[in-house]
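Below sits a lone chain in structure tokens, taken as the form predicted alone.
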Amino acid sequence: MDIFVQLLINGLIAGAIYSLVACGFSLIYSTNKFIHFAHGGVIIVSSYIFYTLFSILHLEFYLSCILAILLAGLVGYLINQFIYKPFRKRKASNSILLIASFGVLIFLESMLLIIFGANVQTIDYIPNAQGLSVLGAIITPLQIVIIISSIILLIFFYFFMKKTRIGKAMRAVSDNPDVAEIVGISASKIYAWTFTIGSMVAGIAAILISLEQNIEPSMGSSLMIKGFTAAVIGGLGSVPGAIFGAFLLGFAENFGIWYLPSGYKDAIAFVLLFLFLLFRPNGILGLKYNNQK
């Protein structure tokens, strides 16, 4: 019994920091309709940055978490208008778009390995020796933090989607661009915000997973191979779906381990994901698109 709890809470740890993740990811697909794997990359340069304001130049710690948020919006913005931009205005495909995220993904990969070298990092900040006996499994302090906070985030953002100008412009342009334009919603603009607002949320998944985890320049894109299989199994183009998928690779990922030897932790995520991708493409929340030009 103690070990089903064990791993459900690891589950609930691991799904709160995929469904951050995912969420950024899913409505950045939902509005541009092509998958951006750069931001994996995202994520880690926002770790980066999070280290590097609050480890190095020792900043407060509030104040740290606030600038590397505003800076990871400011890295998806400026990837949306001098990379994705350009190519949007030459018409280009989604699948150039598609290889275009994975060059750029390479690239903050690279230039994070070339800067800070290919040791790990590690934050210390919230204590996490100590941890708290609940139904005999232990959770510490900051899972809890963690748990909390991707929680309060994500109703939050659900919110914003449904109750704000820019949320309901963005699920106007997902639904139908040229419709949008004639009423009004500038596409770009909304495309940018998409991005920068996206990336926020991965910034803020950012500074959870470095206080989680020790930090590498190659984390980028084994994070946003989970994002990517959360979004697939609750739904390509679909938040609500991406957040429902990540809880769900997170229990399948723990759960799995418990008759698996740890190492094939990953392999799991895989194996969902071409389920998924054989089965049941359009996911488990996730609508039927039709392509548009």
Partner chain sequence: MISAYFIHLLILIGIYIILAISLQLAVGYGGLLNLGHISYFGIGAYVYTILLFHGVNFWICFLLAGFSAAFFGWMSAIGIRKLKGDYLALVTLGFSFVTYAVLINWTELTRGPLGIAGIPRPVLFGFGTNENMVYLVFVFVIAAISYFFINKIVSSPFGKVVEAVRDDEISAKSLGKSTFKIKCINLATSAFFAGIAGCLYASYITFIDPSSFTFSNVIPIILIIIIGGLASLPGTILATFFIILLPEPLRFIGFSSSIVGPARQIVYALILLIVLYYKPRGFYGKLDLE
Contents of the next structure:
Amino acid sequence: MDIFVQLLINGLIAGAIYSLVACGFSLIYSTNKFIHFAHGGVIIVSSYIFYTLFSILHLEFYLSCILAILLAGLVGYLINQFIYKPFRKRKASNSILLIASFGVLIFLESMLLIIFGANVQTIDYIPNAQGLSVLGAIITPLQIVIIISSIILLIFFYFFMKKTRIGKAMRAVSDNPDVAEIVGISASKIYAWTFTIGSMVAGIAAILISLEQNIEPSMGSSLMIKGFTAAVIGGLGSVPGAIFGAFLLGFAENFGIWYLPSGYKDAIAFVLLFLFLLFRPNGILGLKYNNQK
Amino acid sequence: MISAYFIHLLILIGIYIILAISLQLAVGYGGLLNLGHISYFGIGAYVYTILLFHGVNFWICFLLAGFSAAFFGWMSAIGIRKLKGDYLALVTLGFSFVTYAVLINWTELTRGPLGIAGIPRPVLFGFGTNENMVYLVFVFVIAAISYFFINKIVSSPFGKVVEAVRDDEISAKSLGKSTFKIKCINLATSAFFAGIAGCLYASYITFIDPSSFTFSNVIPIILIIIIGGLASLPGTILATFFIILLPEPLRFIGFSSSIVGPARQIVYALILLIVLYYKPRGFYGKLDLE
Amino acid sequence: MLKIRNIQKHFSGIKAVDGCSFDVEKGKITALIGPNGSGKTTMFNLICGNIKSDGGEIIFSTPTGERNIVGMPIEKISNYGISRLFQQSRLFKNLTVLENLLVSEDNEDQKFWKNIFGLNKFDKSKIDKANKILGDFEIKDIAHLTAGELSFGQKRLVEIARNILNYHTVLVLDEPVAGVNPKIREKIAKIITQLKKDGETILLIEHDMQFTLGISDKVIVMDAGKIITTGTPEEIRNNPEVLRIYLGK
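Target state, the form predicted in complex with its partner chain; input state, the form predicted alone:
In what comes next, the whole complex appears, and the chain from above leads the way.
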């Protein structure tokens, strides 16, 4: 029982982090329709930005957070502007864009390696206080903060997409860019906006990740695998689906290592990804979505 | 007198030529954007090493390394039979993560992250290959044989069917081709040569660990086939020389070794982006990546 | 030759093909006509195995007896002897015209081991066969062009050639003359007339009524997934129902 509750909580924490990763990725996918693998790179760069601001420059915590999120948005914006936009103009295929995004990811990771070295870095903001005991499982205050803040963010994000003008325009472009152009929404502007906002969500994910665990330059691709898997489980391009997928993945991983060595965590994500792509390529929510049409 | 370092580079080039032309078979000719090629390389290296330490004859190890990689190639073809394009790319990328996870966790067999050291160089027809110059000859003979076979495949009628499946799978089926079987054979063959390359790598470096077979190691190979041009074998060979030699000056500018690795990756990433943008068909490519 | 019995296909509630039955007779040209969206191409997809039917039977006289081919994979149906021309161009765009034809001739080229030891070449008889048809179609000059470089009309000709070379007992042609210029249309019409003389069995979809009624032996009219009427071209020409469907109510 104790183990079960502990794994449930661990799954919840992992799911909360993955959902932020998947949410930004899925938003970008929904309008751009290609796999922006470098999203993982944006996350890890943002973690290091946060690390630099807070642990090296000793800025105030909340100021560091805000700056890190804004800079994450800027990184996303620049990647779109200088890499993807030219490719899009050339009508590059999705495979080319995917490989280009690998190039971007490798570039970002290697830059971090050169600047910060391969060693792991830790950010001590909330000291690892005595964990609280919940039904026999241990959860630290930080982890509670992570779960709560990610849920608040996801709700906030939901209303942003439903209620604001930019959010509505994004959904319009994701449904049909040509029709959106006709009613006066510039698709190219919306691409830029989704990259910026998606990357800001990545920035938030980055901060939570770097508070919870050590950061290292090679984390990007592994995180991205999780985000992508979550997005596929939920149906690519559907933000609510991605969040659902993220929690499912979080639980699957944590319950999976009940039986398997913990080193197989990444492999579990892949097996799930594989099964979904083979048997349910539209994701769990995909079918419902089709029926509504 | 060729310097020892240059021989080292040539051996690497020989190994990468095998890796790249075998990937070319899958990606360029078969249209299967396989990002998990490095796992066949790893499987080959491990199967070879483990069998060798169990006292199996070199040539048997060598062939079994190839065949076991081919087996996994066949399996992956079954897995990706319904996928194409970027989805296929990501699932095959997934295979490399799964392989890595298994290599690092199955410690009884692979010694996990510690890796396996002290892999002996083979003695071939009475010649020891401890001398790098001799090993270089061996690598180039194997590379030449690999090139011969792959060239044979792609220029034969079978090769045309492989290309037909790449261009339009439904159309190929409508002409009565078992496209699934063709994809299986294609990936298995491609994996076979990658496994052989893995075996050459293991016995050259004399040490293997899972980190040599990760995702970041696949980037240079992808880069080679794109720069060489899809479905062009001579282009691939030219590109292998180019890509392996290009970052070498970094070493001589006086960067420390911890910088050289990432700096090389940056060079690769930048070239990849530039080539994809300005010359997506590479040196001699005849078709676009779709 | 080909007996379609009560075949059904629904797409999320819409009945694309709704209980159709008809026969394709040996040595005859059977045409399937009807307005856009009436289910003709869906019918072809069902016959050739590109989509799975929701019910009904398709009985095909294969060399080894009559078989229900519903649910069989595309390549198996093709190898039983149905050769299909798609509505859109589906050539292998990076292969040359000649290679496109050679690949379609038989399935020897799938044999890997024979190929790897060089025992399997596109032998002279195959190349001659391909060249002969290129000659017949008067397109020998484009034999070594890459299929992707051809004009639409040329692509159409090569595809028809490919269908003829591919082993078949029935040719299933989806709009062979749609969208080509008058000169090539003339040529394709001549080719199909010649095929008819040679005793080929053809199932045809074509929007061009003049062309279709002029060439076919039997016409089947579809509307909204159902067969409205069947008859000789003469009967169809004078059928008020058909006029109503085509000209609108």
